[in-house]
Each structure stands twice: as structure tokens, then as C-alpha cells.
Amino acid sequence: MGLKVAKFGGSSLSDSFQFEKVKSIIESDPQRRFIVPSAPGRRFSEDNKVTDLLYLCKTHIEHNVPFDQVFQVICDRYISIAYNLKLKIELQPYFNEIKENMINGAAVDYIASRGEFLNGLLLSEYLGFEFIDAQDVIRFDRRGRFLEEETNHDLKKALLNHEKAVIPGFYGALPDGRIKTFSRGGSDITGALVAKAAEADVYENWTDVSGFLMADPRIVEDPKPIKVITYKELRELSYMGASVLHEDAVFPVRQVDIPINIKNTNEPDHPGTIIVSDANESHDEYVITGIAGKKGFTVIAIYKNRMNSEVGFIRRILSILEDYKISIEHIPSGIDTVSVVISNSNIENVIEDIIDEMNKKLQPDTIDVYSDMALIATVGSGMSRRRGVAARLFTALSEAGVNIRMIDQGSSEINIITGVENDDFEKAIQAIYNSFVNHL
């Protein structure tokens, strides 16, 4: 295996402890050149993260609260990593000059961009390895919007320059040299940049969990888990919230086709899960790669005869939801019918004025309203290649004694997402998994 780049979690570089695992397991391997850290994250349950103080110290300024204190403890954790590690670095300026920015009126982001940026100069002191601020190479236009060809050209450019270096995660500058961040989780996304700019044969995500698993383990008990995943299937896996990656970290990766290994940096020897464009068949352990779920959606099934020749009809339903500001998640459809399914947040306090907006402008014949309801996606690339996969999904479900209110498939066929109620949600799960894992 190549050139890699290796991203750290927060849980990873908690403390020095986990740093003395992280430069153990960067030193096992040479071509792990490239660091992207974040920011220090909880040491135990009751701990907080570094950033989510940061924010606490925007909080109270915008108050006029002292946060000298909360500052203070910042402080304390970086300052405690160094005194272990017995790193010479001499922190107090950085302290002083975040501290006075703060004081002056600093914006949010650059605030919480700082708990990468310390734990950056750390790492690179820690492991010898050059720092590159990835406020002079990850790039922004000035409306704040992420420039991808300028920040992939200023990093291949540093990166050249550089045998080993460490580019903190999470954040990049606007045109004026004011920091930018990335959502929250966004040192995926650096770690990713970083990977397609370096040309990386992988690039390595190290969290607190050893790879994706095909069920919820606290629905599933000792789920399987996911050796090699495609990116599709991620994406459908991700949106019904499995995922321990940020999904735009996805996408600067699969653009170029570097794989993503999702590994433990308490376990490192475990091979964890392997994200590829396209999986081998012969990866195929199992006919699904994983099941994910969520509650709380509403389904509005309008029936209305002969509603495959009424031209615009489904169009008319998007405008009435379109002017209520509505995503809609799912359009399951018949000749006569036509489900739409909405997340419970989306339309709280409207639900009724939407049902007598589609009276008066559509004119069904019914309209019934299904609130309280999950949606479930069995995932699996091998799907489309077997015969018999949705009915052994139906009938497990029946087995189960789960009532089915919605099936919708994908046309990738990579996909069946089955609408259940609520409190059939988890035995719903758990009897697709029998099926397709258990009774193997």
C-alpha cells in the first residue's frame, strides 16, 4: 500500500494518553505522511469537548459573562497533553493572542476553529512532522462558500513541500484571511481534501469504532460487521443516520477513487470498513450490506381514479408542499395513488392547512394520513443480483407480525425502504437481520 493520509478523531487525541496511541500506530506504518487532527473530545462520559467550550466562550461574551474560566480550562487540557508528552512547545502566546482575539470581538469560527489549530501544533511537535495551518491552503470565496479547485491546487502545492506534515482539521480562510469552518464533524472533510490532494493510495479515518456495523447494536445485539462498503451504499446507509463519517467527506475521495478506511485507534489491528466506488461480488458475505432506520415521519397516501392521466398531478402536490417549505423524503406511487412521506419536524402545526390545500387543488378521492411512522433501509449492492430478496424481506416482516404501511425500492435496486410504525420499529429491524444474517 502507498501514500496515506490519516485523519483523528477527537476521541483519538483526547489526551495524551491517546496520543501516545496515535503516534504508535503513525510511526508503525512510514507512508502515513499526511495528519489531519481535530479537536481534543471527551475523555469520559461527563467530559466536555474542546470546541463545544470554545462555543461556551463565544456564549458568553455575546452575554457579557466573564469566560475566563471556561478559558481557563481550555488551557489546562492542552497545557496537561504537553506536560505528558513533555513537549517543549511554548503554548502561553497562542493562549494570549486566542484569548485577545476573543476579547476584540473574534467571530464564531475562528474561535472554534482554534481546538484544531492547538491540537495541530501538538501533534506536528509530538511527531516531528512539519505544520501547514490549513488557514493558507483550504479556501473559501468571500460569501463563505468552499472553493474546491483553488483549495485542491494551494494544497497539492504545500503538500509538495512537505515529507510529513500535520494539517489541522475543521476549518480554512476567506479570501480576506478570516477563518472559515466547516460544519461540525467537518475535519472529515479536511482529511478527505487532503487525501485527493496528496493523490493517496487510501485514506484513513481513525475513530473510537472499529468500522461500520450492519445493525444498530442497541437494537441488534453483536451486530456483523461491514468489511467493504460502496460509496452508494454509504450514501443510503448515511441518510438514515448510520454513519461515523461526515458525508461531505465523501465525495473529494470518491471523485478521484481513493477508498476510505474507517479504523479504531484503540483497536488499530482490527481491518475495520473499507469504502470503495465499486465492491468486488466476490465481498459478498452476506445478500444485504446493512440496515438503518429512523422514526418520526408521516405518510399522506392520496388516492384518486384515474390519476395516471391527469397531467401535472404530482406536480401540484410538490407546489403545495413547496410553498409550505417541505422536503419531501419518499414519493412510493401506484396508478391510483400516490404516497408522500415527510419527517415529522418538517410538518409540525401545517399538516392540517397542507390536507385541505390537496382538497381543494387536487381533488382525490381519499386522503389518508399515517403519522407515527418509520422508515427502514435494507442496503446491499448484491440485492439486484439475487432473486427472491424482497419477498424474504416481506416475509420476515410478517413473521414478525409487523403490519408494512409503505415499500418503496430504489431503481438502482440497491435499496428496499419499508414504512412500519413506530413501535414496530426495532422488531422490524431485528427480524430483516435474522433473515439475512442469523439464519445464514
Ligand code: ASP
The other form holds:
Amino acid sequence: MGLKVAKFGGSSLSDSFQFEKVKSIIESDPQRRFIVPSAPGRRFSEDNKVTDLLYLCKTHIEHNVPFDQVFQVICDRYISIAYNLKLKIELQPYFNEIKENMINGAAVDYIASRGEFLNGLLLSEYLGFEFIDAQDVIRFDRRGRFLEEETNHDLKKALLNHEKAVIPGFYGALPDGRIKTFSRGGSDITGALVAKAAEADVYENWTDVSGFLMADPRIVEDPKPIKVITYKELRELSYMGASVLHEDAVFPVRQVDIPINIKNTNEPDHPGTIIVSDANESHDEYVITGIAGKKGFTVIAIYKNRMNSEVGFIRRILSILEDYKISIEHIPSGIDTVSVVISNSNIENVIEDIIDEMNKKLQPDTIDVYSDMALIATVGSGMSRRRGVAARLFTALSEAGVNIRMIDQGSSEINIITGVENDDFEKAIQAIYNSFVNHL
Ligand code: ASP
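Next up, can you give the form predicted in complex with aspartic acid of this protein, since the form predicted alone came first?
Full assembly next; the chain just shown is listed first.
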């Protein structure tokens, strides 16, 4: 029989109603044997996530402000879930211990991790699954760096001893036993690690959306869902602003070729999106897989006649930017031109100084600066195998009256980046979508 690891995000476990949905999902498929929960998330838009409240407790303590009220709000979340689901667990001793540790100066990672820990205890009783504390199986070294091999070894051993188990997400432990968390959203990583150790057939990541959409629904009306996407395509799209999954969550399962299925707890019959290995590229229903983009970039375009015969020209550009500790997004180039694309937030206060320096050290013919640029990534592994994709993209943009300021096609050939003015951003995405998906 196959095996599935299912991670449920905070919104999937925010109250007892959501717990009921989760239980029925798990019980509908006996292959769902290892479950990774997040802490309770928001029940409605103005609500708080338990993890945020735990961090808030720590801030109160650091400023010597009483934290009892915030702590009680957290306790009440768990009490109401346990009460509504008629669980037998005695929560008070856990609350007392956590509170006492907080008063005695517990570290922020310990405090933040208790959200997942308590939710894991509730879920394991509710499902009748065993509880494996993540602090015994997810390992970090003395300096807080994640230990991949040790974790895989210990997790494997623990999972072998359990037919069905709940393993709370987000945290593990340092060699001395102190708790260490991943970065925010890190339960996704725990889920991937458990899937790898269990040699699962699939890593299900249950959330509150039915997978990825081909474009941002705030820009494109009713965009189509992405049924299948490769890890590489996902990386390109999430780099450009599309986000559902913690970036680090991809690596453990990618190494061992386990697909990730993004599913919606509130719409469990929807197939969601499957993320597959890069080798499996024959999935494309459309030429493109998705479109994503971000506003707020500056392009510095440097022109110099016979630039290509000057040894070290690009190195000098880069070293000027390096001196200002500026990271670069893209470097499209032509025969006598090089452009550097930089996020506005990185360069705002130093742009004048950098241009002065470039004029001095590079002696260019001209330097043009375009601020207020947006970048749009049109991603699809099917693009490299088809002719005329770029032509179609640029025709769509020009017919929509969008002025293209920059073009960059990555060497992976699964991504064409276009730079347009911020004001044209939405119009450009709609035009690309209409051309490739609606065939307008
Ligand atoms: N609860 C943690 C957070 O809010 C981890 C997670 O949900 O993945 O960041």
C-alpha cells in the first residue's frame, strides 16, 4: 500500500470545525499515515495566528509588560478546540509549564514552537494517532544549522516504530535539547522532511487554496488552476512573487523525487496542484505554466561603443554595486550595452552616488536610469520546445499598447522576463494571459 504524508497549515486547524474536516480527510484515505500540523491560524480575517500571539508574549516579557492576557487568549483557542471535540487531554498542566518557562526566561524559539506542539497533541488524540515530538527527531547543530542526515536517520527510525503518527511542524532541537525553529511558515519544511524519511509516494500540503493559479486573481479574472508544475517552474514563479509554499520545503522532497500535492482542506475533492520533478516535463496543457511579477525595480542601462573589446568592463560595473552592497536581479546585455536590474528598495538612497561612480570609473557614452519598472516572468518548460513563443508574447504586449523596456530570457529557457513600466504592469499580465490561455 502507498503512503502519504499530509501537512495541514494553520487555517486548516484554526478551530474545531476545521479539525473535523481534517479528520474526515485523513480517514478517507488509509494511506495518510503521517500528519504534520501547524499551529492554529486565523479563523477570520481580523483574527490572530497563535504563533503571532506567542511571539507577542515574548515581546511583552522583554519589555517587562504583563503577558497574562495574551497568553490566556492562546490557551482559550486550545481549550475551545478540545472542548468542542470532547477530547480528554488535560491542557492546564501544559499551559502551566509553558507559562513558568516563559517567566523564567525561555528563548523565543521555544515559545514560538509551543503553538505546533499543543496543536499536535490535540490532533493526535483526536485522530487516535501516536505523537512524535519534533524535538526528538528534527536536528540542528550547536550553531542552529539544520542537520539533514541526522534528521533523516532519526526520523526514519521513529517512523518505523509507528503505524500512524502526528509530528508537529516548525521546530526541532539543538544538541543540548533546546528548541530551535525553522523560519516562519516552516511547518512546510517539516512536512517535506517527514515525507522524505517515510519514503512517501506523495507529500500532501493542505492549505486554504486549491493549488496554484496561472496568474494573480487580483489581476486576471478567474485564472485557471495549474494542475501540474515542475520544481524549476515553481522556483521561477515564487521568486517573482507567487507564494504558497515555504521555499526551503521543496529541497528535501525534490532530492528523492517525491511529488508535492497542494490541496484545499475546504474543497478536498479538488485535485489541486501537483509539483513534480524537473525530468517529468511533458505535462503542459498550455505553452506556459504561469505568469508572475513584481513592481518596484530600477534599471540602469549603460552604453559604451565597443564595450565588448574592453576587458573587465562588466566586472567593474559589478564591483561598484558590490561596494554599495547592492544585489542584482538580472543583467540583460546587448552588443554595446549592459543593463542591471535592481530592486528599488535596495538602491533608493544611493542611486546618485552609484551613477557618479559609474561615470568616473567606466567612462560610458551614456547611462540611462529607468525607475518605476515592473518585471514579469512568463514561465513554462514547454516554451523551449516550441517556436514563436517570444514572438507571441511581444505581439500580445504591443497590441495592448505596453512599452517593453527590457527582455531577458534565462539560460534555462523556461522563463522570459519582460520589464515594463509600473503603470503597465496589470495590463501586461492580462495581455500575456489572454494570448496564451484564452487565445484572444
Ligand atoms: N506556525 C508557524 C508560523 O506561523 C509555522 C507554520 O505555520 O508553518 O510561521
